[in-house]
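Taking the form predicted alone, here's one chain by itself in structure tokens.
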Amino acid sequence: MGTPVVLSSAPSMGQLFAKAALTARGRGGALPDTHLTRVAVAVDPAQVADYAEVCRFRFGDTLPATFPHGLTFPLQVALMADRSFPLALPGLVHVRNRVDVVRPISVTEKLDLEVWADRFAPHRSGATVDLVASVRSRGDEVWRGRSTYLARGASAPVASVPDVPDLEIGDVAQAALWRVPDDAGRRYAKVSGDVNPIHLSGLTAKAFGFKRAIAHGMWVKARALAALSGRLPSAFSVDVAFRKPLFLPSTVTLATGQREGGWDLAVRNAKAGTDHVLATVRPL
């Protein structure tokens, strides 16, 4: 166990992003043993109906499988905005999410949240780490997820573990066909809270370096597990691997198969073919 820091209320991501753009650098070096905490954190029942809707999940008396996300991203970009960690948060592209639904969680529940930085690793394009997150219920673990994230160019230390192998999914037919509008990411940031400028605005794109804005990686996952709703385990694993950037506006499809119990997915561009989204769905 590492060293834990308790939060009274989620940090503010505009001022993180704003913060790591004017002071951007990784130091290199280890990983902070932070664990970043918060307690007793009620959901509320408005946000989860917003989330919902812009993810086109059905809002019920349970959360929908990628909302836990939303309440552990502040601390992940808490931990990667601190002086402490070895990589710059800007440029860091998120390109690899898993996520375990334990079980389902009441919208009502008090949910204990943690997340810490693990398994600094190289990669052929430079470094990634990962960032944990586990969700608790009256002691329980309920919900568990793990954010590969990669820097370009970057180091990781020589007696680190390996390369991530790359995710790989049977045949898959097309199911659906998405439409995806230029206001996608800006209304994702809202109920989100993630507003990482390369998602809101083609002027804040350009600025890292990208055409248009992008679409975030976590919202396409909701979506394609959305179109599963109902489909599902009550206890499951996503694993997603975010591939070429779903540049905004776009036209889409969602491929799916069935396999072992599961689905595998694809999210696709629908001109070109390319790789956005794959994923495997499986029981627990």
Contents of the next structure:
Amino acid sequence: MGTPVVLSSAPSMGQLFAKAALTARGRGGALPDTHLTRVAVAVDPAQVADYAEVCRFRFGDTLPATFPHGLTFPLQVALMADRSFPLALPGLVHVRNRVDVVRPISVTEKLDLEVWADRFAPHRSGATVDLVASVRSRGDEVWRGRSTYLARGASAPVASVPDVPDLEIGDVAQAALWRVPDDAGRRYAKVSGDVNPIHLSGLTAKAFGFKRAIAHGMWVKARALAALSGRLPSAFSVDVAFRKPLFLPSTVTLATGQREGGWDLAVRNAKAGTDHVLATVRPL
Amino acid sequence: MTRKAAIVGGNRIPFARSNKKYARASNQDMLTATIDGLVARHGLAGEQVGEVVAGAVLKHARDFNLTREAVLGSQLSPATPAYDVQQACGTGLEAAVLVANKIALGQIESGIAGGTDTTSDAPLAVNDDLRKVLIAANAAKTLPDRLKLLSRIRPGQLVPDQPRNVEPRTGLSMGEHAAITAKEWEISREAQDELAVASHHHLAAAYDRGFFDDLVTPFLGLTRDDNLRPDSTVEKLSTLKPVFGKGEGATMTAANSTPLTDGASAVLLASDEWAAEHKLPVWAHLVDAQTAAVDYVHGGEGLLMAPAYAMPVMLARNGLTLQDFDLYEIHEAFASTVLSTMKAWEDPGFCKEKLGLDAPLGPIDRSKLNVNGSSLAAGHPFAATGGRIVASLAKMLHEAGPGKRGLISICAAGGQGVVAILES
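For comparison with the form predicted alone, produce the structure of the form predicted in complex with its partner chain.
Starting with the chain above, the whole complex follows.
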């Protein structure tokens, strides 16, 4: 393990995004081996209730499977906003996310969080980097997350990282139609703290080259998982590829198929049929 | 073909005082968690049970299919049918009776009966005048028509209608009704406080000896009902000011009345064959049940006195007397309700004139009453109380050995009552 840095509270995301934008120029080099950590983090049940409502999970004793991502995300952003990080945060695109729920986590557990960067790799349209999160409770790892970000046009220093195969899914059939409203990004930003301007409004999204605001990939992932409430194993891994951005507002379909004790999922544009999100859920 | 339905298990979440630990939990959240706890404890994940029947008294319009939605979000097979019932505070027991009757008739082999209520996440209705304008505006064909209608909205109409715990026909709260009955039956303050203290002591003792270990699943940080006060004493309660009734004779306080509470409960019922196949113990059978209703508006009867009327009908049908039971569970909506009901059963005049009996039903041995505590200590999330009582009583009878009889009596808003007999 690299340098551990313990933070006493969650860093402020608005400030981090601003800092990252101001220090975007002139970045490069290798990944820092910093590990950002927070210890004995108590979960606020009211925050879980807000998150559950926006993502359509039931609010109860068990944390929604994607909730710990929100706990570790500020550490990811802090790591990427720091000058030691080789890629500029503005313009990074979340292309893949894998979550391992090792066991259900209770809202009353105190959690130790750890985040670091990994796998700086060349990609056909630039370079990718993984931000890895590990969540422990009383010493045991209970949750893992791996977020892959793409920096278009960037180059990775070494090509020694093995390729990650593209995510493939089998046959799926439409299970639900979602009318995703204009304010979906703002609502998720409020409960997750992910205030990246590309999600908040058409105007702020245009400043970053998107024609309209786009939905948070992690919200789409969360809502797809929420649709499987009661139908998931107690320990599972959910791997998601983010394809075309989901512009707001949109009408999309969720398609599901049971496979290998788990599920294959697709969230697609209801009219064009283009893929927004593809996912596999497998028991661990 | 008739057979008796078996009670083979139960689960509830601890009950929480209004706007405390469960302030953000909806009825669907609590019912789903309660069903999942029952499923986990009895190994029913992915299984289809015959039917799930549950309800809520305070219900949002969006929860029209509450129980089915809870089933779909639970670990039960999505092929499990479900429906909602609502009979005020009788909901939970009525749900159990409905499931038991279908099992008795051979229409289903297993079922779950439950109930949930939240007074924290209660529905707020749009002001009725505003609602009518909005409906008319929505139906209007042209924009000018629509604007004309919307211009009729006044600031006062934007204040939502608050849910109130009053009887629609009398305008009195349930506590005010109970206070009238308490006065009529001359129920003393001291007797009410004694019953309340006993409820707290009994419930605390039951928790301490682990009685609820296989009946309660912790939820949102609660492991016991947070209304429970194990150190409650008659002296302490005697200092409280009355909250229902007026003047000298007012006896009902916040301590001898149940508080507003949030929670959910569920009971697993089955045929003996299904229970054996699933290697689940038969705690007790639901032998019989009876409902009754009284005219509390014009008829001069107390709002919560209907169980007094249901009881002799059920006893006669089963050839039993009120004394033929080993355990009694009389729902403590108010301490005075329990005491008024028992006093009525002992009263020759009431039993003759109102119940048409030759002799009074007689007294109940108080040492057999609510022995593991009841609603005054646990709290009373309206629709969840029946399931709490059925599961607890069935387990108590099972512990006492075969052939033991238990009696349940639950009063409900609207002048209704549900009573039932369980036997191990």
